[in-house]
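Given next, in structure tokens, is a single chain: the form predicted alone.
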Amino acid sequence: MNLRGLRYFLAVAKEKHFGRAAEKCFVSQPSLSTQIKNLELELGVQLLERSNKKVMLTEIGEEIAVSTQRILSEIDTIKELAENSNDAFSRKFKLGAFPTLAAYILPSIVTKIQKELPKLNLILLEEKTEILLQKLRSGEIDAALLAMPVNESQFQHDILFNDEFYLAVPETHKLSHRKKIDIAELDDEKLMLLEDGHCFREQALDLCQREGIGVEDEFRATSLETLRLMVKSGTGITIIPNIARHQNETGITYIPFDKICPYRTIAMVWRKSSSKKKVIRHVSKLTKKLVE
């Protein structure tokens, strides 16, 4: 079915006059009449009653005019959506981050984006890494801040920063006076870690196993803030990423590692097939500036 014919028919239905309808459509009257006749032939019904003095819609013509208006409105909406998609910075952008990163970086990202990309409709999601990966695969989110490596061929990534680990001990702990510490010196200690499911637990656990450091099995924290409070209470010691350290904090001492400094690499991850790469790269660039 010819869309031009539908538009011409609707113009005549509104104007009740071929000449005025032709002017509205910027076409000659014979061309408009021919298109409408072809539409009637295709549909097998008469849409208009024509006379020298006036044009009237038939009963079926009235009904088809209503449907035509609805169809053409939807087509105009589709065109508008496609045109607006060229302005990717005025659409929704769904960004995820895992818990041991989200609380410390997302507020800054929101502030930066609101300032530099005011039209962008930023939607944030805080979830564990595996859930974020599932949502990335399914297209439920556009990008995610994740710890490397992410070894899936369907994804691309942009490295943002390295987040160094610090040993966190109570101010009263025997190691609290140290300016730096070698990982090997912790072989007689037990570290408190997060509960299962957190990627930071896996990273810290890998470090402990590799370096022969003990793990406190009777306590598993639900968040880094819980770990911090447990350290401050004198319950034990742990590892805290640099981004989660509080400046001028009392009751706890953060000690950098000497020689070999463990860290996690944070990256922006997205689908290679994403239609929002322009936005993703821009947000990635803004995030890099925040952590420089």
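Now the other one: the form predicted in complex with the DNA, given that the block above is the form predicted alone.
Partners and other molecules omitted; one chain follows.
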């Protein structure tokens, strides 16, 4: 079956006149007649009673006209959906971020977006990187804030900023007075790290192994906040990314690294095939401004 035929049929059903119906459909009367004849032929039913005096709907024609009206209305609905959807900035936008970033950056992103893109329906998700990648692949989220590198050719990314690492020591620690520190100096220290699955654990662990720094292997924190509290309580030392530092915090000292400064690179990541690239780029831009 064919929408054209249905449209023509409904026009005749309304006009009760082939010529006028054809006019309304912007086609010639024979074209319209033929389409309707074919429709009747295909359905095996007579929809219209014709005479040169008047055109009438058969009983079954009436019923089919009602269905046809429903179909054409639904077509209009689709067109409206399409039109309204063109403004992706007034639709859902699902953004993920991994835990050691999420808590520190999402609040300000939300505030910024509410101000700049008030119609955007922002939906946030805090998960570890692996989960985010999987949800990104499956289309459950539109984009994610991730630490580089992300090596999947189906994704594209936009680097937002570098998040420098700081050495976090208790105020009582022997290094706490230092303004800067060289990684090489940590030879005989042992760092506390996060539990498995956190990308920040992997990054810190890589660093330790590369630089020959020890790791406090008995202990694995479930979050950066736990880690911070452990440092404050004098249990040990660790590395904290810049974004997670607090201003004017007592009991803990953040020491920047000298010479080689380790950092993580945060980027917005999305599917190449995504239909929301415009929104994604815009949110990326806003996020960049936030951390300037």
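Numbering follows the first chain given and starts at 1. Superpose the two forms; the largest set of C-alphas matching within 1.5 Å is the rigid core. Since the model is a prediction, treat every value here as computed from it, not as a measurement.
- Remark: with the core as the superposition reference, the CA shift of Met268 between these two forms stays below 2 Å.
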